[in-house]
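Here we start with a single chain on its own, the form predicted on its own, put down as structure tokens.
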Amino acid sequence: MPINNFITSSFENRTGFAIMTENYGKVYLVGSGPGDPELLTLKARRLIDNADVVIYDQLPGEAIIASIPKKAEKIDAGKYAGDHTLSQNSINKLMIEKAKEGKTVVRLKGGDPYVFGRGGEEAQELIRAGINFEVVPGITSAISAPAYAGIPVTHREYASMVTFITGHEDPTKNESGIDWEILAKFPGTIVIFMGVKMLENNVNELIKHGKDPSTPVALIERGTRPDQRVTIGTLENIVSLKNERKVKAPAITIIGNVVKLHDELGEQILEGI
């Protein structure tokens, strides 16, 4: 077998692009980015425009959802924390069902499908069902929302490392997979996805394990969208500020000294939008 054919065959088997014997359609797990329509990739735009079915979350934002062509079947999968229009199992079954009808399906997700987006789980289900699929990466809110708030997640003077964690773990797990003791000692930037509901617990864990209560914190609601809102505080007072300002999801939490740059850079960012 020629080497190119061998490589192609191996790649296809690993990623779910196996040769289909059925007349199935294809599923695209598409990351829509953080919400600003101009941050949607060219490939994502092309696939959305040509889809037969678009199964979307709320996280892509109203502007992107409104841009789905009328000819496509639009299915709202909901998916806010604790408030799901469809369960994950129902979404998996729906993707498979539509693909088996021979349709081109776009599973439209906020940010990047493989960064706390459950895209990996959906890909596994598609492989088990023998459905051809492709992953289309998107710009994650972990870097874009802070950038629009004038907060670079790394900076030579403030942070040479960054870590992403989820603030909403699988509720069926027996114990947390997050090591707060290590995170409390982590000298870089901590970015927490979906952490509004668990903010008080997360802050308490960090302080309990030795994180300086004066460490700067930013809560960024609806990052990169016209109604983006930023709340700046410290580990010591961010919970009271969240309650006072009625901060709601979708929001991302940034913890670390890079937050200090918001005052200097944030105004310049807003002027450029």
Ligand code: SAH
Second form
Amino acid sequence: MPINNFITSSFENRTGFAIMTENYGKVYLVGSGPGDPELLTLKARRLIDNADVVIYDQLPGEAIIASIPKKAEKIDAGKYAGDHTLSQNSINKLMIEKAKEGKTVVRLKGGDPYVFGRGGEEAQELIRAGINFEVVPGITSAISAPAYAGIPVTHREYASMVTFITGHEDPTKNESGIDWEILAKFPGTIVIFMGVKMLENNVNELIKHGKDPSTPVALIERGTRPDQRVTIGTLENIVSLKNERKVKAPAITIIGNVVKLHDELGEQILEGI
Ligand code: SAH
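Could you please show the structure of the form predicted together with the named molecule, as a counterpart to the form predicted on its own just displayed?
Complete assembly follows, chain above in first position.
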């Protein structure tokens, strides 16, 4: 890894070591949080407001996308599952091209850029291309969507551990990155990203490996946005509830006894912005 990249990308105001890259702009991999614009960090807000180019997907949500200033060049890299407007490869190329033109680029990503967002891969591509970058963490949907739904992911009485997994693994893949046997025994909260399509498969795996079918489950669609919707069930009935209610991505799945707190803590009243 070229050391200059590491150093210049660590702190925004460091200027040294720009050898080949002195005329290049910089790319900020910015987490937008889960959708409520008030959950954007101050740093994200400042960078969005000052960017020459903002490359975004739909995940940050309408309110945040609408708040990108007119003066910025806005590029929709829509990445909803099944709707890859631009492939990951062309997104990488685009970021690099714009930075080489000397532009300040914000690559705006839902939640946190390094949590199931391919942010790590994008950062690696930038490093390889000799482009300065900085990551701006965001509030991940893994904790914020359940919070707004009255579900703390840990609680002394219910869960002392929490794990984040992807639910979108291809079941025909020979080697799964997910060890369902271990997961079924995991005594904490399981948070599943991208888990709508494969919910039935994933629930069956957990039950097959011994997880109690009466374990509470929550599906939270569009968490923290004005149209957030929460569906509560158990491992046994969550698939039929999902079908009945036509649950759609983006939704986060929470599995574990913390879901019981939803009754007591209720749902955040979303004001809408
Ligand atoms: N980096 C993001 C996750 C990207 S993967 C983060 O930290 O939140 C995309 C998945 O994130 C979606 O399929 C969904 O499971 C989840 N997700 C993102 N925003 C969400 C939201 N507002 N409500 C519910 N789930 C969300």
